[in-house]
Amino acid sequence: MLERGQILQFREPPFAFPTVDQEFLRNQEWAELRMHKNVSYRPGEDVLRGVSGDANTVERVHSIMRNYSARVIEFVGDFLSPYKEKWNLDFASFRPLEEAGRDLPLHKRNDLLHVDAFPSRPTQGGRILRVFTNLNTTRPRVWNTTENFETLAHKYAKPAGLQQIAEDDSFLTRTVQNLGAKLGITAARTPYDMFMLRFHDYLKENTALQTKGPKTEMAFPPSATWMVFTDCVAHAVMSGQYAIEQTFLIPPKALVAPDAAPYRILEGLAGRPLVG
């Protein structure tokens, strides 16, 4: 089911998440600790990047973050046990800052209909998985959320530019992302990870889409976790503030349902292999 773009809702988290960490997060001055667009944590490195300031409050963050990492891991792991030791452990966040009314440039605003492509991190065919909590204890966080990926990659992969990725991957560009990645220089962006920071940007630039396309308002309660492949369900988050949350690189050879996966739908519509 979630593999196919349904969402997956808990009232309360199904791992620990002591209360005393969650007030924490929420007490901090982020507008004078935070120097990013959120706070990240890369458990793979055990690296915290976005916050400065004071070393005890530096520490503890880092702290807070380190363990929430570990309990969200473990967690799915027993839960959707397939995945578990073949996924490629992504980012976590926290996310302090109130959405309404953000003023940011055009592709990285929020409250626009997109579904997720790193630049920094191609998945070459792989799904993204996020595991969200709502730690405000008064108010929800709100999406907005549409079609199925299928129905937007029909209606709009072609327009987007797919046919165009497509036919110009050629066999030399091909070749020297491939050596790349096995000398382990950076990851191979196969035109799948192209076309996907495309559709990213064409999405939020779609102002019929994002005006007039059918929507869907979720609105997910304080302490509600819930988990989704962005990668497949367009989302906007249009208010909420304090949201954490860990995200899993779901390759390609461990998922339940691959039929279901948009590389395989957008190699249909462009009728050649987009990953390899």
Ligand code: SIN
Contents of the next structure:
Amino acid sequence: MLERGQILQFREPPFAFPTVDQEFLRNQEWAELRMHKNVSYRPGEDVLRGVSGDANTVERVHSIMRNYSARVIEFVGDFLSPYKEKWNLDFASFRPLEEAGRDLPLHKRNDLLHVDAFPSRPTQGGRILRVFTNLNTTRPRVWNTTENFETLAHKYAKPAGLQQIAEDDSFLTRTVQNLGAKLGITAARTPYDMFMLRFHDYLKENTALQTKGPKTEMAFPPSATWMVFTDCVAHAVMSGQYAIEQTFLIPPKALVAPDAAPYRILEGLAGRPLVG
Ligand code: SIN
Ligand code: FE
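Could I see the form predicted together with succinic acid (SIN) next, after the form predicted on its own?
Below is the whole assembly, all chains and molecules, this chain first.
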């Protein structure tokens, strides 16, 4: 059901998350960090980004993020065991700024409906699973969602340029990508990855969808923890402050409902393979 676009919510985090750690994250002076979209932690390399300040504070935030990430990974490994260790661990992030009324460039705005796609981390058909926790003690984190991926793809994949991307066998495109992959700058970007980046931007640019499209509001209360494949569930965050999140990339061979994967739906529409 997750792979088919359902959101699973827990009323409390289903893993240990010490209250003192939650308080420490909330109580920092994050205003000075407006340069960064958020604080990120890379579990593979144990690297923290987006925090400045005195060494003790940075070290404490680092250890909180390290422990949080490890506990989520442990929980997801048990709870969604078909994915365990077949995943690629992506980043964890802490989002300390109020989401309502943020002044960001259009493609970076998270209050516009979009599917997730990461420019620097092509998934080659793999899926983006995210586990969020609302660390706010009084206010919900409010999302809008809209129609499911299949419906959105039927309406918008063509105008977003699916066919051109699917049929672009150009030597130059391939050479540039393969070169990047060889130099270790990027994993090879498949036509699927290129389309999903385009689709992310296209949906944010689509004023009709954003203003008149069907919307379902979801309010995740304090302490709620929710899991969602954000590559198929178009979402927008309308308000809320202090969320923490861990992302997993689930490769096609680990999926339990591969027919529901966005790459398969798009391949059906394009009539061509888009990965591999
Ligand atoms: C996103 O659009 O991926 C961010 C959602 C959130 O921070 O709640
Ligand atoms: Fe998103």
